[in-house]
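Given as structure tokens, the chain that follows is alone and in the form predicted alone.
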Amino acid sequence: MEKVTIRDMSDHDLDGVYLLEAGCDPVPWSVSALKYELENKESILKVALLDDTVIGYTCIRTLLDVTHVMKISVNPEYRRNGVGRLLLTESIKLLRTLKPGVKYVTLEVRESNYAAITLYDNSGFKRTGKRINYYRNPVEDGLIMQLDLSIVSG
């Protein structure tokens, strides 16, 4: 695969990120929701670019001493090529710099999303619970996963 660039998301990326969202998620975030996260000082947003085209993005947000992975989305054409891992790794690296007191990163993932679950398993996340009927379109349970930053290098 060609060279993918990971960088902080900016206002200029909002349209491209929204197009990605609308094509990947049955319940996409709106442009205003994306803008809210971009302006939230507790959020870290990264984009993956290929030839100046957004092919992925991530949003993580901290509340007190816990950070939550709000979204990781990758264009289906580029999945299983390490783009999600790059986005997650770069976001957590920045998190460690900006908020060294954060101990845990949590997330929910659709029970049927085996590729994402594998990414999280391989990144050191552990399954800690389940949210019944957490997702809609279609209705599905969400696995709760957590990364303990004190035992993961990086």
Ligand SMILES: CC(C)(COP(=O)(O)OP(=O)(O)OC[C@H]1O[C@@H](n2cnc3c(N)ncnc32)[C@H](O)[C@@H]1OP(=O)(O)O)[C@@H](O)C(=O)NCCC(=O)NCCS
Contents of the next structure:
Amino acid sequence: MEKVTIRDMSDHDLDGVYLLEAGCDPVPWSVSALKYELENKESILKVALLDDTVIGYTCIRTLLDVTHVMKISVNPEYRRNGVGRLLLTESIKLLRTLKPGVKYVTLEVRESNYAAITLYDNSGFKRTGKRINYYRNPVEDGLIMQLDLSIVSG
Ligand SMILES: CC(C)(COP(=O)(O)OP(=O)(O)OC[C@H]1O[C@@H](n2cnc3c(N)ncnc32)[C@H](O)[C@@H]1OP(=O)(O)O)[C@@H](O)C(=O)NCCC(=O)NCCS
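Given the form predicted alone above, what does the protein look like in the form predicted in complex with this ligand?
Full complex below, order starting with the chain above.
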């Protein structure tokens, strides 16, 4: 695949990210929800671009000393090219710089989402629990996974 650029998301990316979001998530965030996150000082949003087109994005949000992976999506046409891993790595790298006091990165993931679970497993996240019927459309349990930043380098 040609060169993919990862950079901070800006207002100009809102439409492109919304299109991606609507194509990837059964419960997509609206443009105004995305805008809210962009304006939230506790959130870090990154986009992956190929020829100026948004092909992936991620949003992580911090509450006290824990950061939550809110969203990570890659356009289905460009999956398995390392874009998801790059987005996650770059977001956590910036998090460590901006918020050195953060101890854990946590997330929920559908139990059936093998691709995402494998990405998180291979990025150092550990399974720490389960939320019963956490997801809707369709209803499904969510695995809770957590990355201990004091153990993982980077
Ligand atoms: C999860 C997601 C973001 C991964 O994006 P991606 O760009 O395809 O991931 P990468 O190519 O960076 O993969 C990194 C690693 O994750 C694992 N992985 C990713 N997709 C996988 C799959 N379909 N099957 C098995 N392992 C997979 C592999 O270990 C892979 O490394 P490798 O290719 O060297 O083996 C993408 O599948 C996606 O957008 N899914 C829909 C949205 C979603 O479910 N988000 C997560 C919500 S919690």
